[in-house]
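First, one chain by itself in structure tokens, the form predicted on its own.
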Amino acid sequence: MSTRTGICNFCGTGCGHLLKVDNGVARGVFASPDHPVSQGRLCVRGWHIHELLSTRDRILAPMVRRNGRLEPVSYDEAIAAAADGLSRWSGDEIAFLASPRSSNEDNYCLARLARTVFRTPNIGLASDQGHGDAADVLLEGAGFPAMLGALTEIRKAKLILVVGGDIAKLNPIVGSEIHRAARRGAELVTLSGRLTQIAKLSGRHLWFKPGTLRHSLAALAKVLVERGWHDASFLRDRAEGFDDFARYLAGLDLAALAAASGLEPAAIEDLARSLAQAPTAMAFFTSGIAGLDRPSVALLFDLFLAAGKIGREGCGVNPVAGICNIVGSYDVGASPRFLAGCRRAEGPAAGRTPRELLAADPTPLKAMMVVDRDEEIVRHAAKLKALECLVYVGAYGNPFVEFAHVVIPSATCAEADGTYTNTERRIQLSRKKIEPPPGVRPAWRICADVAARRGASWPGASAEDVMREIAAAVPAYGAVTYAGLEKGFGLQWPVDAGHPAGTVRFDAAAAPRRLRFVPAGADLGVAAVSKDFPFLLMAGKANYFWHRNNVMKKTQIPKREYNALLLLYPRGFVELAASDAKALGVRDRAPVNVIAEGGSMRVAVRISGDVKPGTAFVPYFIEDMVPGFLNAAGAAIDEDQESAIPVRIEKV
């Protein structure tokens, strides 16, 4: 038995672990005591990753659908079928869905396959709303399209503002580090529409009405600027656009913002004052499949910029990625809006996400290649089933396989060399620890073989060769080498000739240009309740039901917790305040209909103190609700984690 170092493949924290391997099988996992991010910790998901890696639910052989049935074929036959099937389509008829769990090398090759071989810009991760908007704002404001601070500097922040979703459950080790900083004396404040776990651990919780995060952030900025609490010296030396931002705020009515958000004016003023007076401050929010929308991220960025809390030690605006390699996937160009190196894709190079193409009615899509994903299957199962060519590449059994015309097995993260870039831009090398099943190859190799079938010859013969290509194409990876990454626990980009040892955080003093305020847009509209729809409904995630659960169901403890809750609420639940449940005449676990304009769903009531009267919350992992309710009634609450829609709740 041996123990091999590796990187957790679940969320974007990028915890270090030690994988116990016996006879070529992952038998256990331990936390890496020296890893700078996780520091000897793993969350409930990370402690069970060996169960995922050793699951028997593997795809072991290439398959091609013939006469309606998938039949085992040789690897070369599957590659030929995939290449020939995809080549029949062009433009918006074809798209590529990448995986944020794949390595940088895998996603770089998939993006290259899409753009240079099949000549389509339609490649995405299904996380453009969540993480793409955050990257877009930070690129515009700071020229730095990812976390501006660092997880390793959380303890240096004197004020920590957590905005929106429950970071304690979505990224538990980041939540743990924030809680640890609070116990050491940092002021921890949560700004959210629910009583989340991190809100319960906070010294202050500003509990706004669902759907009014923009109002809350705008109110904070307006008070900070109009009281003269902004950092004038920092703005004069490092920023531009402050006058326009001040004029935008002057046009807003503070009393109206406070009334819309439900926050007390005194609470707004106290937090604005604390932010201004704190010597260092950080903001955190979760990003990924669903995160904050662009106006919300822009207002948060502008608030911290006005306070002078960007580009300095212990400061920063920090999106926390939901899946392990979302940041790296954007870095290498697996996006319709960014090319490799986070260069904006413009003109013909700008594409549409597979999600956008599938949502169109009728969809123009005829063919798609999907790598290790399952989110879209719930939302658009009928359209996926109708595709002329669906190629699925993945390691594990997956609902996509049911509809695929070609299935090609790929190696897991433990069966191939590859790099993963965590949420603080830390590029980490995960070496091969286990032999893959016979004939199974890494996804980057599969992409190269499909390209070769279409006449493109790619020179790389190893994952390390692909990283050399990435280093040439992505300036922030310019000095990255496998040898350099193996000397420690990875390197934080930019890693280039000027920063060969990496860059812990964004440094405003060393930046090539001044910081810029990012326009948030004029729309501060808010969903309003009515006599017919008197509740505001929010949707979100939970830690045991992570990302539609395709991988969680292959690990025992998360699966147990999921099944235990399903025993109580087999069709899912909606959280209601006790007073609302009493008014409706329902008890816990009683069935109700949740009705919005255009759609409805039947779930059980879960009485909770985490929502205020007049509001409701559903975890959106419940599969039936996605096509039956969200598609028809509430796309907004699936696009932005802090939005809400009016609904009516009826006793059944």
Given for the second form:
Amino acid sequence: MSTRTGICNFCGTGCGHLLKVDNGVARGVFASPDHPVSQGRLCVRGWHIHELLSTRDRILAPMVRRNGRLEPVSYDEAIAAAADGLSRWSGDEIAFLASPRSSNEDNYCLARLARTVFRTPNIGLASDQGHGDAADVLLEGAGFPAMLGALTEIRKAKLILVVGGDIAKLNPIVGSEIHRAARRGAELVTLSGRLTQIAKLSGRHLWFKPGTLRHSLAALAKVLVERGWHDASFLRDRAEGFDDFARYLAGLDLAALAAASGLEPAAIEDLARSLAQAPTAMAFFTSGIAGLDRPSVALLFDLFLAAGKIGREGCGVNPVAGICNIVGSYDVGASPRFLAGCRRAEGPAAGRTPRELLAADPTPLKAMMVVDRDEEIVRHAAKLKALECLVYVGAYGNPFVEFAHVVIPSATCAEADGTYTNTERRIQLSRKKIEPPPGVRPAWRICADVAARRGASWPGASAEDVMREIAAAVPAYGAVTYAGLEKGFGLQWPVDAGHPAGTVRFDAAAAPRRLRFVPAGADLGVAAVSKDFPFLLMAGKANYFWHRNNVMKKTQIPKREYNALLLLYPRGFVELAASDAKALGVRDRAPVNVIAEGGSMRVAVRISGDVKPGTAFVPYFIEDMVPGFLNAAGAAIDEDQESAIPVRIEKV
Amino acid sequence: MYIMPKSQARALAAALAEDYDLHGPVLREESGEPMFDRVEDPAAIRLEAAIPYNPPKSVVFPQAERIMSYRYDREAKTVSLERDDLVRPKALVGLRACDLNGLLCLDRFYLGQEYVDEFYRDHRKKMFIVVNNCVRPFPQCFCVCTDSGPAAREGYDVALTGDGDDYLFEAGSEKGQALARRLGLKEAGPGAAGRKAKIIDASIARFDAEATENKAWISRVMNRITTGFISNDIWEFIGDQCFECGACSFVCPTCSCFNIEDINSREGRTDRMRSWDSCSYEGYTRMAGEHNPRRPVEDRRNKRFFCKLSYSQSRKYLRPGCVGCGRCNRVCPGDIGIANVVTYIRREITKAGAK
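The structure above corresponds to the form predicted on its own; please provide the structure of the form predicted together with the partner chain.
Next comes the full complex, this chain leading.
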């Protein structure tokens, strides 16, 4: 048995762990007490990563589909088939689907393959809408497209505002750090449409009506500014656009905002006052598969900017990534919106995500290369099946394999060197700990071999060489070296000539330009109930039930926890308040039809104290629900997990 | 009792390495973290290291272990079984007294009842244990409250107690005596037992000032937990803080619960895996027929602390189920390591008493 330091590969927290390897098999994991973020903590997923890493559901041989069947071929044949198959298509006929769980090196090479070899800007992560919106707002507002504060500074915040999804379930160790700060005396406030665990741990919970996060944030900002509680001297020295923001707020009707959100005006005023008076304050919200939408992030940013809680110690607006390397994937350009270095892609360089292309009717797509995906397949199975060329690269058994024309196995995160950038911009090096199966290569190497087949010669011979190229291409990674990362527990970008030891948080005083208020844009909108659709339905995730669970299903204990719920509610459930269930005449686990304007689904009732009467909640991890309901009715939910759709619920 | 110069510790480990797989506290090369691990080189064992982050239970009860595999031949309709040979004589060198008590708890669970667990037994038999009594506490320790340290009373082959440049070397078994002879150790003389008692008393005296992370007053709380006079508010307060990660069970030297799963492979072989489990998980107590007696998280937390601290459970272990190592407090994402839970309950007792 050997114990090697590593980085957890599940969520964006980037906890440190010690992987135990016995005869080339991961047989255990232990928390790393010295890691600056996790400090000896792991969540249920992190404590079982060895189960995933030792799964026997691996792709072991390169395969090519011939006469409808996948047949094992040599690695070189598979590379040739992939390169030649993809090369027949161009423009919107081809797209690349990257994984937010891949290393920076893997994604940098995939983005380079897409943009320089196959000459398409259509590369995306598919599950990145929320994080993309957050990066976009923070780039516009602060010139800094990721978490402005730092996880290691949570303990310095006197007020912590958690917005939306349950951070205690989605990023448990971030939730833990917030809870610890609260136990030490920080004021913890949750703003959400549902009673979450973090709300239960909060001193104050502002429980708004589903779909009115924007209204709640706008109301807070309006009170803060109109009472004169904003930080005028900070804004004078560091910000621009405040007058426009104040004018925007002046045009809003506070009584109408309060009525829409269902919040008590006094509670809004109290929180606005606390935020203004707190010496330091941080906001957290989960981003990723479905984070907050752009107007919500903009309002949150503007609220904290007006309160002077940006760019100082213990302050900041902080998106928390749901998957381990979403931030890094953006940094290295695995996105249609951004080139490597988070430069906005414009004109012909701006592409569309594979998801957007698949959603179009008819889809222009003819060919796709997919790396290590574990979700998004059910929605568009028919269109994927109809593709002329689908190349799948991945380590684990995956539903994409059923549709693929070429399959190339890749190494797991424990089988290759690579860096992963966590949600606080911490670039962490994870060393190879396990020998991959014979002939299996890391994904970046596979990309390079496909490129070579198309006549492009990439000189890099190791992951470290690829990082040298990233450092040259991405300014925020300019001074990153493997040797530098290995000295401690990684470095937080920007890591450049001016910040060789990295940057713990965004510093307004040192920023090259002023902070800017970001217009929230369009009218705030509100999902309204009607006689026909009297319930407001929310959708969300919980801790075992994310990423369509292709990954979780390869574990044992997390899978069991997933199944414990699925066995009770095999086709999913809708949470209802006890009084609503009584009025409908249904008991727990009774089937109901949930009907929205665009579609309906049959699920079981789960009576819960976590939703208010008149509202309902579905966890959207259950595949069967997706084609029948969320495809039709779930566009709003795709955009923003705090949105809501009016539905009718009928006893079956 | 014998005297062993500290410089001879390496020779002790080397002598054991001839007959046993060596396990002991090591400082990890990359970061200097103290871990309890298998070592090839006897010199890697660091008796002076702080209490390891991980409990030594993985030596007898690994986190994930294949206990059997079988292959089903569809054509012939036959099953062939294969069992891994788990019998490797092991020497645990430098165990702390709390962790030795944890091992004894596991013995009583796995070996001391009507059913003997053969996998555990195979790991446990032919074991040589060298305990290293604590001459000073570490910050998280509270073994004085759980009657499990700082010195071990039973269950060892050799007990070492640091005394300046020497160790006082006590043999607890024939094997221990033989090792003393083999190492050519000097008799310590008639005053040694008194000297050891003084060293241990001095260690106990330092808990107040040095073991400051956790203060647990176990005995006050055992009564409450046993009789069930703890208000539901307290359990809810505790349950709300549970992140359901399972870490408390995994780092606990006495937690013995496991899960069994048969894992199929495409080539037809099935591995039967046994792995650590935790009562903090909802699926842990789910029964056939979908009934779950402990579905709400506070009921599951209640179960854990009942298991560690109630009188009825203590009869099973012949001691409290907590050995005072303080690890659960360090790894808990909530604030409900056992020492904190004891504090919450004591606070309630005090309040009730004031009424």
